[in-house]
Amino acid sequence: MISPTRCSLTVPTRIFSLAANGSSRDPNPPSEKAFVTADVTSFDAIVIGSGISGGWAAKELCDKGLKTLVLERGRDVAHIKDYPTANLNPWELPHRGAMSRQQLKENPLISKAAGYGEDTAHFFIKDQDHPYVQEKPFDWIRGYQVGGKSLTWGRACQRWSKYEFTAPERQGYGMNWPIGYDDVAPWYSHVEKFIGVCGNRDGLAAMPDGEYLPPFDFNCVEKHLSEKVRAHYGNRYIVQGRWAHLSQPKEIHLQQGRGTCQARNLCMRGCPYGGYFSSNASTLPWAAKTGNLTIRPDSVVHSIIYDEAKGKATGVRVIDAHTHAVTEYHSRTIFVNASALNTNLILLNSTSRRFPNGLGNDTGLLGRYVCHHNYRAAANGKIAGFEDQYFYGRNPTECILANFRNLGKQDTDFVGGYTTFTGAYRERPEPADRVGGAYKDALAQPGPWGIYMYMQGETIPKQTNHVRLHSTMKDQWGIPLLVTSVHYDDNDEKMIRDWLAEAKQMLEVAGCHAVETRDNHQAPGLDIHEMGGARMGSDPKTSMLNEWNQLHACKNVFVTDGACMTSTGNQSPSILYMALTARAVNHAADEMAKQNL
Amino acid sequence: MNRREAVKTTTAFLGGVLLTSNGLLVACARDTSNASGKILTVDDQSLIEEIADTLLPTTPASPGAKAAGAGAAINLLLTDCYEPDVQERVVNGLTEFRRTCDKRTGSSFASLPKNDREELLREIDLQAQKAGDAHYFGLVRELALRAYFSSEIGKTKALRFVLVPGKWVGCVPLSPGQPAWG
């Protein structure tokens, strides 16, 4: 198993020696004093954040021979070694997977996150450690550790369709992206091959095909659902989703030390098989193997340093999470991958005489056009029959009903589209006699089949939906608190109503009875798909980033996490962040070679 | 049988013996001390385990709630994971249960023959279904099911749980009597 170069901030000498190992710049044994010398604090590139996009930035930069420092505000999490619950049986967890009343009381916000439980809570923050101000209700879900939320992500990897890049302007609800599907397609391929994505090639305009490993099978009811819906509507396709799981690893995955997904569906504990993609299992150890990587956990980034004379950013100011000591690191280029809202926070906090309102923020647009995915609506129904059919294993993937709304042209009273996740399962039986041996044995049998659906809807980027720095309140590191001011609008409500009606009808078309639909009214943010604030665009007057994810006004700073999103589309966004990151690093390396950066 | 299961079975067996002798003692003096800082007293824990084991008894197919150590698990879950008002409803409910049992049968629940225990639970369950969520028995059932089906015995002997399935097969025939996946 490959192990990445790691260092702890509390052992500065190790950082030095590891950097020296990688670069052989300084063969002398380091001292405490040496820690702050230019040699250890200077790199070709600094990546802020080690999550799904930061890990990709690190891998691509290191592959190109660039000495790279990854700054992670949270603790170190080494692949396998730091997955304490990965191999526990359910009954070996103290409360069989449930959180204690005390822990829930202390963490009313983070405990709402999907997948949060006794077996995964250590990969989420604790509420009290990281306050922010909700001007409007917003559940900001965070995972501060090496690997970030790539440990706990949903793993869905659909490509954006060409329509999603252009729909906002075409249908009048936003601005065009400075790039289109064809610009990203080769980078999608690049990422898919490396991380391993399983799925079918379905030939759908709404969800383009990529480089796929074999998909997970439908179960018999999912097959039935897919056939019924397609037969009834003609143009509604329920297909295998595309997921970052190694259904059949290739050489490139074996080289990463990863193996076949074992269908445990315990992914969010961290996978000891490397069966799904995470920074920890894949990009970070890969980057470390080049000898070009230094990771510093426990490094809270305060701001990016701008040098007015040079007209560019020269480094990053870091606060030790524990000692609060401040260190500055320098590099030729900086990738900001701190997670969408933290990236906004860092840029807003990076003030200088040239940029009094935040780095690159000449227009006042930084922090604006924050958007998310709408996960409010869900439906389920029971379906008779198929009792003699079952499945084996725990499927870590779901089926996807590709978007069929406003595709290419507007055909509803709202704008934007929605992806629908769906799947079939067997319920627990409900025996009539509720006492005794026959009851217990009946409860242990598979019950009737059910089908669930839930939506992932596009939301409209709006200038009014924003984040900003609080004028007085600060966190324990003296960094201003983030204020969130994001809410739903009428378009969201219309989309929800449409989805609920369509889902009910589709479940009935499939032969379901007892169909139930619901709007959970969850706050924005709980989707964990927050995006925008530093959107890409062709015009520096209306956007923060150019077509290569560079700040228009400070070209050696790249933003390639969710903050860069011009619109939300309806696909799960992580793989787009990865593709944009790889594309941006390629551009950065070219520009550095040409001495343009 | 692996080592852990062997140990657990022995413990469960010894536990059964102890509880029986304890049950005899209870006739003269109830043990109302709390089980190691838990919400339920030693007595209440044995009573709720008796109820759980009547709901979910050992059958030829699988060991029951008592063998699965449901009493201790219920006490732990109730103590750590449930709100004080729910805890109170369960504790008061068990007192009411004792009273009802004594009134109907003149003896303690544990000492009743199996059929009488089942009959009493069916009767109370009917009342609970009529009364809705406010009735304690729904909670007792929830705790029993939760503790049993999350236990090693419940997960592996009643249901089937495989930590590492190794593969996913979407559609396979279900053989008659095949348990559900845990």
Second form
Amino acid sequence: MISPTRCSLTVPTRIFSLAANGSSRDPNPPSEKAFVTADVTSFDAIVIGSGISGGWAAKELCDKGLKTLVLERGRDVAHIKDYPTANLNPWELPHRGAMSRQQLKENPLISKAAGYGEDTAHFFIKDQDHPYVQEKPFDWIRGYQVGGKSLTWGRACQRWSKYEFTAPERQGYGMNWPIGYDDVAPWYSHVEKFIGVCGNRDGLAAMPDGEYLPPFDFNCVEKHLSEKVRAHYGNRYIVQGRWAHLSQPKEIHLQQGRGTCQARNLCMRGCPYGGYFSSNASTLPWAAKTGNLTIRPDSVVHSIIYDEAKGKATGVRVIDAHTHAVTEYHSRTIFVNASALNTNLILLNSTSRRFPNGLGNDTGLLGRYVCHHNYRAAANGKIAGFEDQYFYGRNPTECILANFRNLGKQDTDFVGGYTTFTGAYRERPEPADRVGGAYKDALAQPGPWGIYMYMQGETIPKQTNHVRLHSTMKDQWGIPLLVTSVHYDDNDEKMIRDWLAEAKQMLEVAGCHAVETRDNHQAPGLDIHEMGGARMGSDPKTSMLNEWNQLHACKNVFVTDGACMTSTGNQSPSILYMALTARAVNHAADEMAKQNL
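Please could you give me the other form, the form predicted alone, since above is the form predicted in complex with the partner chain?
No partners, no molecules, just the chain.
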């Protein structure tokens, strides 16, 4: 049992105040971290986590005038200042970007993550930093710092279709969401306008249009691929990527201090231009300018405090990451945005006489129906011609083949759908001579064109796929280790086989030769799209959260990160988390104004 103490903060806390002139929207935000000690422990709202959804919760709460504390278990990262590799050339890195054998030996799990390398490793946790127990293989990819994984996310921003909210129940593999597309659509727009999403309005039922900046252009082979696939199939659409990049910033983005994407494709190092969306470049600085934001890094959340007499949560118990000192912070409302599995861990560890099995967990559903995206299938092929054409810049987006499977009705032997990401590139040349002038001349010329594809498939939420707390093993802060028990099923295998066959055919339709397909058999989790465990639903007997992302049994606690997902859909989920967060904050603020929270 830990003993809470009320004391001055012993680690730096970023405290933001109103501008000297009293303005709540100072156009010149402080460029340096304002570190002070404080003994303030009461706020209007507490947000657990500073990543994509946590940053949005902070921005929306602060904009509504609520004094907000953001708790981040990792270190502080300030925009621009703390991007040490952002402008380094390959030869300026100790190993030219490669990881040392020792680093790989010490980090066999995290080193598998997409984008992990010598230039980005500081934004991923080391394997030893937060152990967990894999009952079944699961690669849990985490980034513990202010900004979380918003610094290293893939940035794809497709909207869900109306079908994805209803398909699980309609096709018999899950339950309906308590909300539909029309409930989320205005919040998608709200988010898109603020973060900046490039793309086209393509009029696709599988991927609704949004509020877009100009897209990055197809290269010549991508345009050829799109035209050939459309002509052959009629109902398959390869479109320009909908990505969180400022291809042409608007005034709202300039107000954030962000600039045009430079097409460097070095995004995961942190972008000094603010060209792609991250909490660090966008939502957190915006929240700071209101004077309502306090960020406390190095704060490991132990549990949420539930007051039996009041019948609601009253605060959060925090362990200092370095000193292990314990502090309790109090607020009227709490947003849990720690990233899906950590959110489950915190809720499971938030026990009381009222909730002996975790906060709000009257049904035993907490931690269950954990799901992910299926990234096992990929394909590529070579294509002749186009040698007289090239492309310029490093396009940070990819082309998207919108889902064409089980759209509106089931038309295969599996349920759910898949999105396909694709693109065309020029390979390195393969000169016959390996020495001499001819060899060097050949290296100066680009090689043949190739096309790649990979799948992002929907998976079925199952009660057996779950996380739980270990009964005896604890981490360095005395918190039970998380046990992961998540696996693939026969539906996943059928989907993979279908995608491999269709991808091969599409590449051949486009004129590719030497087509290769593969199943990488990677464990769940490496997709970094873990979801569920505290799913939304209309019935408290079958779900943890209501239509406003509130715990059914504890209405002043909101969960708006991936843990809230009722199903996975086939689109990239991050922008849905942001939209749900903004929607939930709007509801919370209204309820607080009515004294209902």
